[in-house]
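Have a look below at one chain only, the form predicted alone, in structure tokens format.
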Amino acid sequence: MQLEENIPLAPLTTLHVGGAAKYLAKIASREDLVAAVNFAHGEELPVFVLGGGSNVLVRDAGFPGLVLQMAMTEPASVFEESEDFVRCRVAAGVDWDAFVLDVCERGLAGVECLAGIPGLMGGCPVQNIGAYGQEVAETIYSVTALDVEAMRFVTLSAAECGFAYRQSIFNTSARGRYIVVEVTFLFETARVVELKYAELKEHFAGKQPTPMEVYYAVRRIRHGKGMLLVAGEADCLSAGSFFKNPVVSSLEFQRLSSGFKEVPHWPAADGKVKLAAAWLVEQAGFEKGFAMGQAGISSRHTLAVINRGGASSGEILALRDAIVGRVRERFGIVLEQEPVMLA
């Protein structure tokens, strides 16, 4: 295990921004996680996990602990194969889209509308990660992690982990109890690609497309919206969608949706329904483009809060706080922050 001390965290995340960890360690085997966890332990120190640092946004104090720079890369893609099922065994350092890129060259559907999205495999079941009208969890079999009260491994299924909308166990009612290091994933055989994102069914009209096919259009739509990190282009430092789609109960559905023509809203759980929040902030006054200091919105989606240059956490934070503000004034809705604080 290499430690190092006073490591900026800035450089190590999309969105630039933010100060220093006390100390870092990369973490490439099993072996160097129980060792820096043990040490963490030792020191009394607060441990957080980076992937790829694209779902996460550190304060300019930076983080007074020990950060996990996860780095473990075998096994990279196992792919097990049955006559109707194909199990597939990828480590937390694994780079998210060369996978899903993978799945989609051996035919098989399942994460083809994920393309695009940056990070590392580790992070997918934490953030139950979700585009286009499909979720990780729909093909997650299990998730091997470190149990760090217990000191030991453990895999646990699909349904242990709880997953919902943006949420499991991982960020919720075990919140850093594991540290996720191997995801395995089952796919149907027989499984074929099913649209349910208005803008893909009209990219395809009526045709059945195959997994590569919507890899490529996802990715063509993400760019488009300034979702995908490009290096060198003006929107490329931000945490991709700032703000999580919120749901309602129907009947405040119907209250909100009294004052206007139309909208934009999906089915949800339990009858209730999801908004989208790329509305809720353009109608409360934030169009592409807006800007407040160094931080602001995206000249190409509303809900990519980006780094015009030199922000700090602070601007970042101020522009976040005004939108919710005009938002919960004129809807009476709260958005929730998708990226996790780091501080």
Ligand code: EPU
Contents of the next structure:
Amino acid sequence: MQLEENIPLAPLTTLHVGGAAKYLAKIASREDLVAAVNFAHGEELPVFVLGGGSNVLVRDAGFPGLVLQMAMTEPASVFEESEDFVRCRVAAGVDWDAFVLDVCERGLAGVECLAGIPGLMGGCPVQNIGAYGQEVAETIYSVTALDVEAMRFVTLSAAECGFAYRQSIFNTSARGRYIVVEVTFLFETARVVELKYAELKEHFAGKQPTPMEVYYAVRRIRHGKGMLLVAGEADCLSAGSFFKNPVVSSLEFQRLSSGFKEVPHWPAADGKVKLAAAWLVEQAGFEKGFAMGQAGISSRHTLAVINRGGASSGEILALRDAIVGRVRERFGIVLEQEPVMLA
Ligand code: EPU
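Instead of the form predicted alone shown above, give the structure for the form predicted together with the named molecule, please.
Full assembly next; the chain just shown is listed first.
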């Protein structure tokens, strides 16, 4: 295991802000992982697992512990076929979009709407990534992780992972306990693409698309919204959606819609209502392209807070606080930050 000291974290994240890690270890194998976690335990250091850095906000003061940079890329994608199912094992350090492409090229449906999401495999079950009508929870069969309390590798079934909107046990009840090393997916060979998102339905206008066709359509839509991170393009120093879409009770929704016309909303679990955080942010006075110092809002999607170039983490946090404050004043709703805070 290679251990480095005082490593700047900004270049390892898509927002490009924040300070250095006290220690950083590249994790290329399960042995590396065990050695690194033992080191952290011995030194009583906090541990943070960094994948693609696409959903992380690092503070300017940096991180006073050990960052594990996930670099486990074996198995890259092992497909095991039976008559009705295809199972696929993928290591935590494999690029998410490369995996999606691989699955779509085999004609398998189930993750095609998740094309173009930046980041690595290990992060996908943690926040149950979702987009364009699909969530990774639909196809995950199990997750293998190091249990850092028992210091042994365990395999959790999808049910044990407790998936919900942008949520799993890994970022709630068991936060910090498991480090994902491998994810197993199960695809039904007979499954065909099912489109739920309006823009995609319109795009294919009643035709039955292949997973590959959806893969490219989703990437195009994401690109138009600045949600495809293309190095060097404007709006691309971002961590994707900066806030979760708030889920409120139907009573709360009624209260809101009596005061405001045409509040965008969707049905959520348990009779609740999901609101569009982007709409709330816009209505609170933050338009696309809004700037506050070097922090700003993407010119293509109101939900993406961006680094306009050379921003500090403090500037991003100041804009976050301004948005949260104004949305609370105007709507009585408290927005929840989506990117994980590294601190
Ligand atoms: N809207 C605006 N202004 C905008 C964009 C959107 O008012 O600039 C409103 C509209 O009413 C629109 C609604 O927000 O109908 C929803 O917008 P969109 O379909 O673009 O999706 P989103 O709810 O803003 C979520 C995910 C994205 C995912 C898209 C597509 C969250 C927090 N975000 O965004 O995920 O790509 O749906 O399914 O759930 C991410 O998590 O980083 C991410 C990019």
